[in-house]
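Just one chain follows, in the form predicted on its own, and it is written as structure tokens.
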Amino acid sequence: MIYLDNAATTLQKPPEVASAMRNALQTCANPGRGGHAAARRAGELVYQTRALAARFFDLEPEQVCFTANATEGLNIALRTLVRPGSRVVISGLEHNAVTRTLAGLGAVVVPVTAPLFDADAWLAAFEAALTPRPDAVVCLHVSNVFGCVLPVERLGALCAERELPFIVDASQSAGLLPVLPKAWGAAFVAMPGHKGLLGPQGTGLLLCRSQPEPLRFGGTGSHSAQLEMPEELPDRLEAGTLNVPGIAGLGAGLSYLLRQSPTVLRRREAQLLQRTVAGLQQLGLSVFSGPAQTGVVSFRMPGQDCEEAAEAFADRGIALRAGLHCAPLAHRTGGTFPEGTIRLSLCALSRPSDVEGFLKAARQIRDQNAVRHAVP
């Protein structure tokens, strides 16, 4: 199989992920629940895997909380800082983990929208709507739909000239572009485990640079006669057992990635996503790309409805996504609702042969296509 999907999840993973997952359920306990050896190999384990996320994006081990996705931790930040009725702002190509969150939280959501790779329009737009001042700003590093990169940072440094709070979703951008919650001035970063960062699913991490509000409650095997929640982070995002073998697999991917270059990994998924675009325009296809952008490239077929040319992709070994891709709003911002779009993501140990193997798919299946509709 050519796998190309990894906006969804990273399927290749470094060997050392899965031994490192197997000698966690092999010889680790529940952390922070006993003084034994297998409790206190889970907890040295999870610290281990805190402070390497910590050495990645700049901050205290502390500031590091494990969540089981990034939708996990965008609910976490959301409902820490809106209530109903307030003002939020944010990107026209947000995540269901955030619009349907701020839906259910009854805010009143002012999406920002500009021309797709244009970070410079993006940000004007952005300046304008946090007149009257919103009581948060959330802003996605790069769309999961398009590919392009938004201007966080110096978003970043708008909302702290007005004290905004300011919310990322990394959730594309972790492990391939430096994420500085720092730099950026954001109380919260988002980002899941199983993408960039070439974790298992089920993990993720919550960068925190404000005071978080529990999402869950129960015991955190700290504090134990009192019935609040801890004060102390991280331990006041962590109740109940945490997933040990999930935290050693994502702590190998962090391992593999810090012994990398990350301008060398980035340098290779770029000369992937040019190749891609190239060939994809060359076969004349409707293709969505630009200046900043990621290897997550949208593209439609011509004549032919993105999910069933998604499945003709799969009947030939080559795993893509079609459609909305759980983000309606990018869709619309992008002029692509409601049929959407295939897309297609690279991901560090993307080959050039899957970009080649996939050009000629998209080729057979564009001529097949043309074939099929011609006038007999």
Second form
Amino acid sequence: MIYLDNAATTLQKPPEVASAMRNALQTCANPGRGGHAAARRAGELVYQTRALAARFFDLEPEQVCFTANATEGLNIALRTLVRPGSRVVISGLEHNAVTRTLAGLGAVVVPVTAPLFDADAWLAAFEAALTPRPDAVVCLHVSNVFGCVLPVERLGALCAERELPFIVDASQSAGLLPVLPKAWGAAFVAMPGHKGLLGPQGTGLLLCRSQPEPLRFGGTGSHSAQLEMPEELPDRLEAGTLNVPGIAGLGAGLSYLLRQSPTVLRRREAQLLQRTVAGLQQLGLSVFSGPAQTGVVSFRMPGQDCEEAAEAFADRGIALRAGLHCAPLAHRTGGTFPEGTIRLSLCALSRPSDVEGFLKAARQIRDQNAVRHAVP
Amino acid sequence: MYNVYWILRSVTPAQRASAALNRIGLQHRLMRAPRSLATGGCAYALTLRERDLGRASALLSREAIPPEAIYLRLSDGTYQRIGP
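To complete the pair, please output the form predicted in complex with its partner chain; the form predicted on its own was given just before.
Whole complex next, starting from this chain.
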């Protein structure tokens, strides 16, 4: 199989991820719930991963909270800062993890739009939306539909000047681009563990530079005599037994990334992206691309339903994702609603042969579709 | 003999403190705090030798890891609070 659905999850992980998970399953008990060797081992493993993540994102270990996914992290961040009637400025590219949560909270949502790949235009549009003063600003770092990179550092500076709480969804950038909550002045940054960080599904991180409200309540192995959740992070957000095997795998993914050169990884992905976009354009397909783009590419095959096209790719052993990608707002902003797009997404472990195999299949599918349409 | 108990209320700061002590080679043990010293419920203790307390205090103060309490275990098995 040629796997090019890395924006959904990275299927190819470094082998040490599975080894670490297997080892944790066999040797680790419940961290923070006992003083025996197996509980201590689990506690050490959890701390090692937390400390690795802290190093990776330039924070203190206590500011790194484990979640089940980015959605849980975004729920915590939004539920901390948003009340019914709060005015929340968001990018017009946000995922349902943000838009549904805000709808559920009864927020007044102000989506900001701009040409997809024009970072300056995004910044200007955000700046205009900051009057009247919102209660919070939410922006993803990279669009999960179009791969465009938004100017979160500059937007963070605007928010900091105005003392506005700023939330960043780094789901598509963590592990690929520098994610720097301190430099961005972000209150919270949420991300999954199973995409660019190369960990397993069921893991995520919420990086906290503000005090969050807990989403789950229960035992933390600390302050057990009191009814209230502890004030201290990460305990405040980590009620219940942690996903220790998952955290072990995430730690192995982070270790792998820390051993690589980020510049080399980015250059490799950029080269594959360039080849992908050029190849699709040579086939005469409609491709969404621009100067600041990661390895996520949306495209359309004229006259063909995007889901049917993705099926045709799947029949040839190529894994892509089609439809609205849980981000209908992004498709409205990009002008691709309700039809949707076909999305190809690369990762650090994608190979040139993956792209060539995909382009070969794209040519076949395009030609077959042309023949089908030509039949009277 | 580890007779000083540096009490911390949750595991992550205790682990961070332990990592800091390891970095300077200061011998200690991280354990769950004796129940009688964990007044708020479960807590954690870094146990160390009394003669190392000054070095540990200076380091953990620099690392901004304040103790919930510091106890000395006496020869009769009871604990005497010595800080903060």
